[in-house]
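Take a look at this one chain, the form predicted on its own, written out in structure tokens.
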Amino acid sequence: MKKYDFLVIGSGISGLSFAIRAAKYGTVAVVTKREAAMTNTSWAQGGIACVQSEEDSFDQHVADTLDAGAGLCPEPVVRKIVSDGPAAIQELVDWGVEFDLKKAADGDLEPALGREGGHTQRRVLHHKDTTGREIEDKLLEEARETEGIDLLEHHFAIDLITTTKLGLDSESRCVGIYALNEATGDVLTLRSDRVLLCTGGAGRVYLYTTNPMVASGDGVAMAWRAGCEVANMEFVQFHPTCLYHHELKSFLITEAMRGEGAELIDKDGRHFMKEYDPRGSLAPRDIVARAIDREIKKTGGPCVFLDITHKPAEFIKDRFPNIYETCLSVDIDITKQPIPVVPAAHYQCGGVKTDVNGMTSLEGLWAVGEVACTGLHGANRLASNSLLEGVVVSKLALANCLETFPASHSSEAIDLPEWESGDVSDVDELVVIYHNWDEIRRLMWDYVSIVRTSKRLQRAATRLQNLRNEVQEFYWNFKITSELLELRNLVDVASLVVESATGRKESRGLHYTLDYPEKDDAWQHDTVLKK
């Protein structure tokens, strides 16, 4: 057993910014299941939304967020995160993050702000079209140089350890985790009274997604198994514009491109978005994704197109160099050709239920970022609010950690039992794991994606229950591997999404069902589940 003052699971913007700040108060372990840089943060293209100009205001940013959230965003939470944004952005800059600048009228440099769907002002700070990678690289560099931080790469968090599981307290609290060292196959016991979940989302629960392979819902699944409340899992955001190409199936075409004037068109060049919303291609993501889904089904075509060819070629190459080079690698010159695009699973608006400080319903456990549900995103996330939430709420979570367990607090002497594998054998049928993984993702895409029905949801629930039984049998009878752990988490999270969607008898934000196509004020509340 190894003890730490702070235990962070995940190495994206939330986990690393928390760890860097927390190292001033004690020892920190950052546990991450792959290389530290392999996070959803690294894949974020568009930017980070924050009020930065005189034309903008906190009130306008709050209003845009509330509008996108379709009635489920608590305004105090939104206002706190938005108003704390500028100070958090300054911290990122102090840690070396470089945002694009431009010359102001007086000759001084100022942020080059972008605009995305749902925003009424330009307020998106960016680093070309690789903002997330810039943030991840600079935070990782800072974390590696900060004394007191242990970065445990290729360590897969298996489960949270609670006092209830240990038979110690009637009031459960989190006291550590078990983590698989993928290099050795050993399971480590890590002890701390301050555990922070920053594991990102669950995009890989769907067949088509913009997310990296690590996004398998690990944090939500662990927290739910430990007895935490989970909220609003039915609200899964489908990004409207994922590149449609057989070689590059998960490549995102950032919304910032539409913010710079790109238009959605069909194969005949028709601009169809005004038929669905007066804001056209700059409507919020839920509206745009459903419109594209409708156009594809109506025309029978495999995709629609995003056209930015009317902009100067040099502007396109300078503003979107990563997208330009990536598309060119598959013979699509975006300065001359429209980009074939389809919607794909992108972001979960629900997660482990927390307050604005990241505090969960389980004492000793905090959750920040996409794994958590503060309420900021409501029923539909406003573009580029996610990185903002991660860097702001991680700061609030640290303050709350130190209030709950002051800096002088030392984890009490609880001897956590070592992991016991029992009478298990090596997995000799990986094909079964891969088949189940594939089946989960296909059934979620077919039955629980952009447009849903009660009948499809029931079919998904029935099959998922059978799959959960199969996965549990595997888990208890075979030696654990990262593939088995991810499958276990995927089936749990998929089941939570289906249960939440089945319970909401209306259409709101990202949850659209043909059986209840209208919004119903009686359902203007969170969907909360607890094991």
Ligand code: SIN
Given for the second form:
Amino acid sequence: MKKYDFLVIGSGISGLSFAIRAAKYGTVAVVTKREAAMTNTSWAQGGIACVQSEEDSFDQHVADTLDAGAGLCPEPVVRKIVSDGPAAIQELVDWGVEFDLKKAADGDLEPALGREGGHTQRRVLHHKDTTGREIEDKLLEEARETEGIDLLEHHFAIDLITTTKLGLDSESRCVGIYALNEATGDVLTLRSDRVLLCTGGAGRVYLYTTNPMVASGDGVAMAWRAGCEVANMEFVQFHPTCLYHHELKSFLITEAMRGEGAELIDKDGRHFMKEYDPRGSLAPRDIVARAIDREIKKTGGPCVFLDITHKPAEFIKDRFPNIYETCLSVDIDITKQPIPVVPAAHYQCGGVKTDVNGMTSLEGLWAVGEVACTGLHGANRLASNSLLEGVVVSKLALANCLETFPASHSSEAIDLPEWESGDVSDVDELVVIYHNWDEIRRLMWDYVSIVRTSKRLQRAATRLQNLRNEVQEFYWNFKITSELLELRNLVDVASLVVESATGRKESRGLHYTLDYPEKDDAWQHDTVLKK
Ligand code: SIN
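Based on the form predicted on its own presented above, generate the structure block for the form predicted together with ligand SIN.
What follows is the entire complex, opening with the chain shown before.
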């Protein structure tokens, strides 16, 4: 058993910014299941929303966030995160993160701010079209140089250890985790009184997603199994513009491109978005994704197109170098031809229920970033608010950890038992695991995606129940592997999405069902599930 003052699971913006700050107060382990840079943060293109200009204000950023959130964002939470933004951005800059600058009227340099759907002002700080990669690289560099941080790559957190599981307390408390060392197959027992979940989202629950392979909902699944409250899982955000190409399946075309004037068109060049919303191609994501879904269903075509060819080629190459190069690698020259795009699962607005300090309903456990539901995103996240949430709430969470769990508390001697694998054998047929992965992702796409019905949800629930039983049997009878652990998490999270969606008898934000197509004031509250 290894002890740490802070145990962080996940190595994106939330986990790393927490770890770097926490190392001043004690020992930190960052447990991450692949290479540390393999995170949703790394793949973020657009940027990080934060009030930075004279024309903008906290009030306007708050109002835009509340508007997108469709009645479910608690205003004090939004206000706190928005107004703590500039200080957190300054910390990122101090850690070496470079945002694009431009010359102001007086000749001085100022942040070059982008605009995205639902924002009434330019307020998105960016680093070309690879903002996430810039943040991830600089935070990793800083974390690797910070004394007191153990970066445990290729370690897969299996489950949280709680006092009730140990039979110690009636009031449950998180006291550590079990983690699989992927290289050796050994299971480590890691002890801490301050465990932080920063595992990101669950885009991989769907067949088509803009997320990397790691996004299998591990944090939500673990927290739910440990008895935490989980909220608003029905609100899955579909990004309207994922590249449609058989070789590059999860490549995002940033919303910032629409912010710079790109227009959605159909195969005949028709600008269809104004028929759905006066804001056209820059309407909030739920509206744009639903409009594209409808156009695709109506025309029977496989995709729609995003056109930026009216902008100068030099501007496009300079502002979107990654997208330009990547599309060119599959023979699409975005300076000359429209980009084929489809919607894909992008962001989980719900998650482990927390307050604005990341505190969960389980003592000793905090959750920050996409894994958590502070309420900031309500029923629909405003673009680029998530990186902001990660870096702001990780700071609040550290203050809260130090306040609620002072050093004296952690001196309690709780010895955790070693992991017992029992009488298990190697998985004999990996094909079953891969088949179940595919089945979950396809049924979620077909039955639980942009437009839902009660009947489709019911179908999904029945199939998931069978899959869950099968996966559980596997879990008990075979030696654990990362594939099996991800599958186990995926089926739990998919079931939570379906249960939450089934419970909401209205359409609001990202949850749209043909059976209840209107918003209903009676449902203006969170969906909260607990095991
Ligand atoms: C994008 O660049 O379009 C994604 C930004 C976000 O999801 O916040």
